[in-house]
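The form predicted alone is given below as one chain in structure tokens.
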Amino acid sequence: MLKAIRRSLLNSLLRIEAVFDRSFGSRLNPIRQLGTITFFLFWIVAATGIYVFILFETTVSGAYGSVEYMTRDQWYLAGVMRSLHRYASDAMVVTMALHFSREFIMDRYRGARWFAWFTGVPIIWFLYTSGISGYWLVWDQLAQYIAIASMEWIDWLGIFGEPIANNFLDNTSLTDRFFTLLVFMHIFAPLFLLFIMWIHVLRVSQPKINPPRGLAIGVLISLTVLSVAVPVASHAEADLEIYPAVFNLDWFYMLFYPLYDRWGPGPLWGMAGGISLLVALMPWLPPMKKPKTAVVYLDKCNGCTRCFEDCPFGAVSMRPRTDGRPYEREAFVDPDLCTSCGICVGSCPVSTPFRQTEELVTGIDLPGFPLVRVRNDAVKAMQHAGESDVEAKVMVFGCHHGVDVKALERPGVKALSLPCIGMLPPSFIDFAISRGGMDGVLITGCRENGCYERQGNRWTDDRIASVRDPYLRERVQRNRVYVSWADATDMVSLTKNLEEFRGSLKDMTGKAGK
């Protein structure tokens, strides 16, 4: 049932990416690149809010006039400043959310991407802390409610001797000295929340934390006009004698304000911590029948370290070498982090299709997809393939994760899906085309900028173009191979793109008859 609810839910995703990307580009798309908007978006709260800070009266006699003065007189700075903090604020909700229900639609939170989607959780938490604790400070009436409630929401846990909410009990009770104590929570609470971006990122090799300078560009601009147009004001004046009743909450950090005053605090801490406890443990829920992770085969491996640099999730390291033979370091896998993505097989140098007096053995395999088997089943497709007397024979390479590229079969044309197509060694290109008799070779996976596995459709480009290694043979005619990255709803676009490279591969083998 759930599987069902993903793959439609998946299928409306990529249709959606897709007008984005045609409206973007793959490499500009926001929808792609929602976990680096949010760490831009918070290092525009944090410097927003350090030029805030500068002109803030941290008194409670001082705290509401000194933001007037922000918004009202220096309104073409200071309040421009005020309204982007608050916005990228509320931004940062807004992608948050959508990168936690993204990475769950793609199923990219199980396995040993568990860390990752668990270091999340507190991430949500430590946000709204900063987000909540930064209305305090305005000291309007719309704080003084917020201020108020979230006091009677933390004290109902009883950890604290007096009440803090005792410190709202009316003007002359609230001292500097408390205000001032909010005032570095508002501080400490977004460090806080940095170092658990940290974190959450840690155990992701060459992890993206920056967006496109274009996108970056973008992002800024498009939130600075909402600044001017639609600048932040206050609500009138905080007043502890009285209970103010109208507010125009935030609804990206209030969301659960009202729900406070029907149901009172117990039954909220309930769901918070509930909804919290089921978005942690969903990795397991159900768990993940994880696939045989990669395994390194010493009497094959020099230590070249290319698996290390390509693993997109740091999974193999370098150590020194235990078996005596004349190489510095080994690889090693740690099973804990592997996704069996295969990336590492293709960027070995051993991992080449043309050995005829030998087993195909890796330096590094993965036991639930041998590259022996890569090559056993890619030659069959190719002699089926040969059988054939249509002109134009190719070869389609795919991967789990993209278009079902068996639907693409028709004579003349065989397909074979790995496990990411980073996993094809470029070796086994030249081999389909200068051994397995194909005129071309078609490489297909999930759409650019979009790889399930990170990296699979970037080291391909790379490793085709030559900046990469394993490099593709300069032998090898480029215009014999077809790159076209795909996802499951682009079958249509790839049909036509192959039809497209099987007549040009006819106009070359007519050319060449001639």
The other form holds:
Amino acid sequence: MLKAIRRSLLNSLLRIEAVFDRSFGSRLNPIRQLGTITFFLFWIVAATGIYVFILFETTVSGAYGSVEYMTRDQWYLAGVMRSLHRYASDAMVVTMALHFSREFIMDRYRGARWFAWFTGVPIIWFLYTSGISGYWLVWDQLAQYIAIASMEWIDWLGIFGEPIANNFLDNTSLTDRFFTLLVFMHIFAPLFLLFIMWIHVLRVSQPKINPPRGLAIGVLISLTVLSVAVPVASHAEADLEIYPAVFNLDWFYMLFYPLYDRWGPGPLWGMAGGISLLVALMPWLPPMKKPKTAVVYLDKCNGCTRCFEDCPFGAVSMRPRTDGRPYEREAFVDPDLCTSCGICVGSCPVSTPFRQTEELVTGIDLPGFPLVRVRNDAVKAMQHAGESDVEAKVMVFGCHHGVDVKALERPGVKALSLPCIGMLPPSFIDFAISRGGMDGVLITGCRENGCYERQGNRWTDDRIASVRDPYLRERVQRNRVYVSWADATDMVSLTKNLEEFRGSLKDMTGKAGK
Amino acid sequence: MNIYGIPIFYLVPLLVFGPIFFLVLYNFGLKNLINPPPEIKAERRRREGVEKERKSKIKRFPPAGKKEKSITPLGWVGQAVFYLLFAAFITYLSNNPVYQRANPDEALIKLSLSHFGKRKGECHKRTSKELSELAPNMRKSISCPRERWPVMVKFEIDGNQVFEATEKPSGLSSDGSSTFYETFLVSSGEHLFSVWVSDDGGQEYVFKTDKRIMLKPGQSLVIGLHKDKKEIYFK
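For comparison with the form predicted alone, please write out the form predicted in complex with the partner chain.
First the chain shown before, then all remaining chains and molecules of the complex.
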């Protein structure tokens, strides 16, 4: 049931991504950059926050006046900064929520990915604490409402001897000292947020935390224009002797306050705690996925570091040799970090199908999908491709997350799907053409910049271009290799590309493409 | 004194905290950004070289697959529409829809009381023998048990009981105050408020107050207990 829902959501997501690809190109596609945009928005919020803080007065009587000064008297700079501070914070909630949803839909939170998922939960809490504590400082009637509601909500836990909501009983009970404490909360919560964001990407190898320049400029310009066109305004000044009833809520941050008004603190704590716990534990809830992780075969490993360089999750490390062989180092796989993508197998120079030995053993392999199986399956497929004088024979290599390549099979076309296209050693392309009797090889996998295993299609591109070890040998004619990155929903376009490729092989082979 | 319209005292936090903040950031890694260590510079040069080689080799060995097309004019329009919709979405939900949490005609009552219950046992005067058995700094002539009675509060509006609760004293030894914090929404107009507080386990009410108050729409009324005057106040 869950699988069917996720599949349907995934197809919708991929179609939306395809629309954005057409407008932005794959590199600037904002849907694939949600995490990096969130980081970028954080820096906008931090920079504008520092400026706003310079002009902000940290007293109960002066806070509102200083914010009004920024908004009205220095609207052209401080006012824009204030609006940008607010809108970028709002946008952070949106990008964070979308990033979270995308990772769920793509099923990227189990196994080795649990850490990033798990640390995402405190990020949500700290982001909300940062945003809500910022609203208190304006000290208008909205601040009054959410400050009191927040304090009452915290008081329900009973961790303070006296209710902290008592600080907001009337205009004499709120002191400058307490207000300064709120200011410090708004400074320290974002610092903790940044700290957790750093931890969030800590276990990812070569994490991307900055969006491509074009996208960053687009986001900054759109929010700046918005800040100038629709500047943020405050409510009337707070007055604890009145009970304001109508508000223009910022629904990104204050969605839960109407619920608080209706349910009270207990049920809201139950909901917040329950959902947080459920989300945090999701990586361990059924159906659990525990594929066999990569294994190093030391008798074939010379410590060349290619798997170490290519692993997108930092699961491979190099350590001093333990088997006495005359090499300095050896590869070592941390099973807790390995997603079993097989990219390390594709990077190993020993992973070549040309070896004549009966049992193909490589330096690093996937026990659940060993290289020998890849070779045997490929050989078997190529043997069954048939002989034809009119049709070009094409071997298709794809991945489990892209188009179902088996559906492309037809006379003259055979296909093999791998856990990730990055698992394919480039020598298999050479092998298919020089030994397998294929006229060409079509490589496919997730869309560009959208690899499920982060770097699979990029490393493959580089290996074919002879930029990244192991290279595809120069003797392989590149017009016999067709690269077409396609998501699971791109069957039609991939089929079209396949036929076009077979047509282009006509001149080289003297066969007629179908 | 103003600088470009900014009162000069506004700059004090910047002048005081700015250099401290900068020094912290500098030592936390900003120095590596401003002047990277030689190994980082060498690594950057290596990466730049790799990227240069990548670009030239990709030109030399292009696979037959379709390369990504450049963005069309329609694509640029699409981007503009996306940014516009994104901004519109942020603006709208940042202020709308308007939320009304209560009827504007209503008023809020905050009942906030903090009171120490009576001690559960009687204090007694220590004998000289008892005093001599204590450490010199502990020799207080009066000894009182720490544990206190829970405090009970009853609250009525216009003769209708709306709240009754008993709170234990705070603290591990149950020697702290008992605290109550409750809010009530009532319609504006005149109301009779009655509060009872018992601090000896409900045997008798030490505070009993009835007060008739005219509430304005949107008013916030606090009902509390003066710790010094030992009386219930309405503010």
